[in-house]
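In the block that follows, a single chain appears as structure tokens, in the form predicted on its own.
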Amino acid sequence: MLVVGELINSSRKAVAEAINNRDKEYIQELACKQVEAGADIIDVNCGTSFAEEVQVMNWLVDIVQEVVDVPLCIDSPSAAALAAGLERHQGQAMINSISAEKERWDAVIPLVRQFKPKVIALCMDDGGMPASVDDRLRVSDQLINGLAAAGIPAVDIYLDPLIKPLGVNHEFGMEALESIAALRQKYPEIHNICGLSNISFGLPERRLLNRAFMVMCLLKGMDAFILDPLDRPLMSLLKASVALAGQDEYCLQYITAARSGQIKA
């Protein structure tokens, strides 16, 4: 189970202020806390910096790598910012994201070929957000074939079925779960990932929905999440669910996390 810590994102007010003030200590502490809580990869996103995004991405990648040894997920709608982050990154990075939209594909696939990162691939093409399980399966074929042709092995591909807010349509939760199951069945060697909190957007007590949805996703075949690792009940449920799903031999990960105080009932 792969956990991508989502908190270094300039859409969050405190992070935006830290970036504007070049508050290195705040960003580094946030990175360290996420790793200590169980994050395997740290997402860095400064998309609200606009004209300064390339420079800010360089700064973020440099200062986060000073204090954590885990890889970073370079996260931006800008191909130039992705390139900047990948060039500064030590070792194999992850990128968020590529899609089958022609403009996005053409901008990002050269970076994929050059840097060979782990790739989050959104199940979306020029037709827009997927409206069904079949839409996701159709687009995923295109993505997987294109990434394989670019030299990316199956183990480094993370399909994102695109989770839509439950508050917009009460069927979006089941649509997502059915899509995860279908992708897992069709591509057992490919990873599935999602931004967990998308499901709860606009609804009260969002963390409760996120936690319940995570367990349901895991049982359908999701094996990576972009989430808040500082949500201790969420991380505790994740470790427990992985063990209960038979993915933690002798429950060693669960026991270790419990003994270290990382998780708690």
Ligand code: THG
The other form holds:
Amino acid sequence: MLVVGELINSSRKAVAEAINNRDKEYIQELACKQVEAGADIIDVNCGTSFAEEVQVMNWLVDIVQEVVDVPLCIDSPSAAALAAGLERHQGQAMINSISAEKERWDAVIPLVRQFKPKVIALCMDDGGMPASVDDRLRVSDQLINGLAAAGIPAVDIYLDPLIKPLGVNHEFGMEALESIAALRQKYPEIHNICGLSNISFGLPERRLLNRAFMVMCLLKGMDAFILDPLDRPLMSLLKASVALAGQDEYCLQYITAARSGQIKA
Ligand code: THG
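Which structure goes with the form predicted together with this ligand, now that we have seen the form predicted on its own?
Below is the whole assembly, all chains and molecules, this chain first.
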């Protein structure tokens, strides 16, 4: 199980403000807290900085790497910002993301070839958001073959089925879960990742839906999440579920997290 901490994202007001003020301490503390809470990778996104995005990405990657030892997930739709982050990053980074949209694919694939990062690959092409399980299977074939041709081993590919909000359509939860199961069955060696909180967008008590959906996704074969690691009940449930799903030999990770107080009933 891989946890990508999502909190350093400029779509969040407090982070956008901290970026504008170049508040290094706030960002660094947010990085440290997420790692202490159990994040394996820290996402860095400054998509709202537009014209300045390259410069801000450089700054974010530098200051976060100053204080944590885990890899970063360089998160931007802009190839220039991804390139900036990858150049500054020490060791193997993750990128969020590539997709089968022609323009995005063509812009990002040279970076993939050059830096060989772990790659989040969105199951989406120029036809827009996937509308069915079959859509995702078709696009994922294209993504996996293309990434393999660019020299990316299966273990470094993280397919994202793209979770759509349950509040928009009551069947979007099941559509996502069936997609995860299908991807897992078709590509046993390739990782599945998702932005967990997409599911609850627009609904009340979002964390309740996120927590329940995490357990359901995990059982269908999801093995990585982009989530808020400071949601302690969520992280507690995650460690418990990983153990219960037989993915934690001797329950060692569960016991260690419980002893350290990282997780709690
Ligand atoms: N797949 C991939 N990347 C993604 C997503 C995905 N990135 C964006 C999103 N989905 C996951 N990341 C976040 C980051 C932050 C928040 C939610 C998802 C967040 N949102 C606040 C909230 O929901 O309350 C916004 C309010 C605020 O704090 O200002 O914190 O699916 N590949």
